Amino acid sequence: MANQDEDRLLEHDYDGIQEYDNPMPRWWLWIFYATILFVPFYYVAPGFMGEGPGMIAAYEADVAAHTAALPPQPAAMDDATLLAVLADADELKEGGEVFTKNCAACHRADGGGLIGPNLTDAAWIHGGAPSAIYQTISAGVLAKGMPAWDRILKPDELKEVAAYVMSLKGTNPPSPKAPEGVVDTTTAAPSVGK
């Protein structure tokens, strides 16, 4: 019996400790080999090997659920709607409050421009039509550091602040920032958003 144990004894020695070469039980090895053989079938057809959809169907369902949970994007705004808001004194006042709270840090409280462009002159970087101004405020200009306000403000607040920006045109504040962009001569209505 001693010779059999010596055959199983490994030749290496660590700190005076020797190890036996004990093979794995046969039943464990057969389970291990069976899992190796099972993997290609599971990888190729995950939806057919049990309950539930395949990987692609599960991914598409997750994307659809996430998209459905997102807030709805505001519809494109037309010039007539924005001009109607411009004519309403109460909405214009609320737009001024939203502008002072969120926009004055970059455009100054009087719209004369600071980090952002001057909103009181006739030059517009992204178009001076009311709908263009609304779109600029809504989508933002990330390259220039202006956030997309449609994710922060409510739809009514977006309309009101766009109308307020239109009302700033031609107000001539003291020491305004130099005009930027293109002078808008295509619209008779006041322009919105730079």
Ligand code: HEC
Given for the second form:
Amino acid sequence: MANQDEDRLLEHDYDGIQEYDNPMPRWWLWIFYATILFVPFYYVAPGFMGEGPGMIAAYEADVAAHTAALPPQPAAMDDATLLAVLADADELKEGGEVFTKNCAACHRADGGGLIGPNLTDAAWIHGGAPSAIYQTISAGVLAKGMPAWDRILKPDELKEVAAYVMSLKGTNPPSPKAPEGVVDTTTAAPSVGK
Ligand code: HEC
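Output the structure of the form predicted in complex with heme C; the preceding block shows the form predicted on its own.
The complete assembly is shown below, putting the previous chain first.
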């Protein structure tokens, strides 16, 4: 077989140059034919040529499965917990210290607003309920320059500073920044909630 073909000169003569017949090895050819036979199956395979879920859907399904397998996110803070912190003078004082250290640069020491909005008025861009304030502080508004503080502050500090922000409401500091967002009357008063 292979030996028969070996050193068999082809009849062509290219300006005095001749060549041997070197056929492809059988095993190579069989693999080649197999790929041709495979084409119809591949063609109708799900995800190919617009049939079936496709790569993006498969990716999204993988991501969804992965997300579902992650440990649950810490539950959103409830209003009652934050109102309890607000009612605790010591914790509120701690919150004030956290605020002076981390937040005053953008929101002004008295919360009247500078780069960040006024935190003393009744208007809120992201909601004025205690849980909403806590959520904004922990997740931040990265696109607008408000950092996500859950990466930086300890869980207790987060609660305390949220309560401190709640306590700023209605403090009427001098020359405040104009209200931004909508008036949200679920705000931060100790009488709100249970
Ligand atoms: C680098 C500047 C910067 C710092 C530091 C900063 N903030 Fe902000 N903050 C902003 C900006 C800007 C916004 C407005 C986001 C928007 O427009 O959506 C904002 C929004 C907020 C809001 C939402 C206000 C609303 O109307 O809904 C709260 C609450 C808040 N910040 C609290 C804090 C607290 C508490 C800290 C400190 C732990 C802090 N911020 C530190 C820039 C800052």
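By rigid core we mean the largest C-alpha set that fits within 1.5 Å across both forms. Residue numbers count along the first chain shown, from 1. Computed from a prediction, not measured in an experiment: that's the story for all the values here.
- In the core-superposed comparison between the two forms, the C-alpha atom of Glu60 has shifted by at least 2 angstroms.
- For Pro23, a C-alpha deviation of 2 angstroms or more is recorded between the two forms after rigid-core alignment.
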